Amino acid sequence: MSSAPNQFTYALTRPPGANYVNALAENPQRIDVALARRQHGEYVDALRAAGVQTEILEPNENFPDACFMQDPAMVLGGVAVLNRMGAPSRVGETDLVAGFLRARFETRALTAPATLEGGDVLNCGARVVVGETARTNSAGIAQLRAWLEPRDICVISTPVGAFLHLLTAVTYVGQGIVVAHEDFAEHPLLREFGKVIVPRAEAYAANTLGIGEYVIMPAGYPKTNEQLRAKGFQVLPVPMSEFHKADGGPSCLSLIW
């Protein structure tokens, strides 16, 4: 397992629109859009503090979940992958970023019957683990594998059980270390990694974003924060309450490479 840090330098973000009150959620709660926008601003500040050039797109009022930029597209191995969203209300979000990516990268677009969302893709550099979920199917994983393996990126798939996305259960922060929910931490595919194990009481903190020596994580989870610091990371806590309500975390808010 590589001990190299995550070398991200550029991120696309999009603040929530007024329609964010209608975002998908397993357990819907009232969302304060004004607060969500302030929290998004703090998130962008954290990206920039970590040295990432960050571009802020306009809110989109056609898609309530459009602020979750990780899902509709990814950049892996120098290729931009245009995903095919598994949630019907999110089909069309990929078109919002496709032109931007086509102007900068070689691109590949998933085709039916494939579905794949970025929240199911654990990018560990030369290894990519993809979760099989309600949002990502075997056809999507097969198409991704066909594009990445010729670029010497190994694609492995796994069921994720009760978790919404794979990255709800585990995120890769670089340096051979994952941040993993305690109910997922002993998964065989994580055997080679160093681990920060997130207790059930801090389950939301399993979704983080590692950038070089920094980790952006939700504020308010001291046990996970302490473990990350013990591993040598500089932790950038960001308030995320309004994104938590829509099942989104720090990794979800960026299309990053």
Ligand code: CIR
Given for the second form:
Amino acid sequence: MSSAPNQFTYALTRPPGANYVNALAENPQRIDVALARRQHGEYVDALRAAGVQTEILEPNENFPDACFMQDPAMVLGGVAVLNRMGAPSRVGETDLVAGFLRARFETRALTAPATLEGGDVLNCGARVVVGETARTNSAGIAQLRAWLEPRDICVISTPVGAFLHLLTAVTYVGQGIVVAHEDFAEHPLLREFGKVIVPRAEAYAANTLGIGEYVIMPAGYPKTNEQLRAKGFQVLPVPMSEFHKADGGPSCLSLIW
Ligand code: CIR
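Coords for the form predicted together with citrulline, given the form predicted on its own:
Everything in the complex follows now, all chains and molecules, and the chain you saw is the first one.
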């Protein structure tokens, strides 16, 4: 297990478009797009406060979930991985970022029958844990492993159960510490980590974004916030109600490296 902090320096973000009202959601609710855009602005402010150079792309009106930039691609071990989305309505999102990444990184693209979404990839530096979910299958995990293991990144996989993505249940905030939903916290793969345990009543707060000494988390979850502060992190709470409605949290809104 790595005890290094999450040293991210650059993030790509995309504010929600007008069609964000049609985003995928397990329990659809009415979304206030104007409020979502203001919350996205506060999220970008938090990234910048944490020292991350943050690029803001144009909203995309063809893909309602395109603000969730974590899922269609990722940068791991210096390689940009172009994912193959498991959600049919999101498949074209990878093409929206492929050109940007190809111009800057050596890239690898997942191919059929693989599916893999960034929300299933827990990046702990020298170790990556990948969730097997409705969005990410064993072929996707095998392709990722073949690219990362020669770069000395160990890829481990695990079923995730009832959560949408692995990162809905647990996020890594650096320094050997995970923020884990209490129903996932005893998972054997998390045995070696320090833990912030998120009580069921604060379940949404298990998705965070750790950047160096900072953690961006949803506002309104005091028990999780307090535990993070007690571990020495500078907590940046951001109102996220309109992203919660579409099952996305702070990590989901950035393609970060
Ligand atoms: C979806 O269902 O794909 C979006 N509504 C939410 C994606 C959240 N992304 C993430 O956890 N990385």
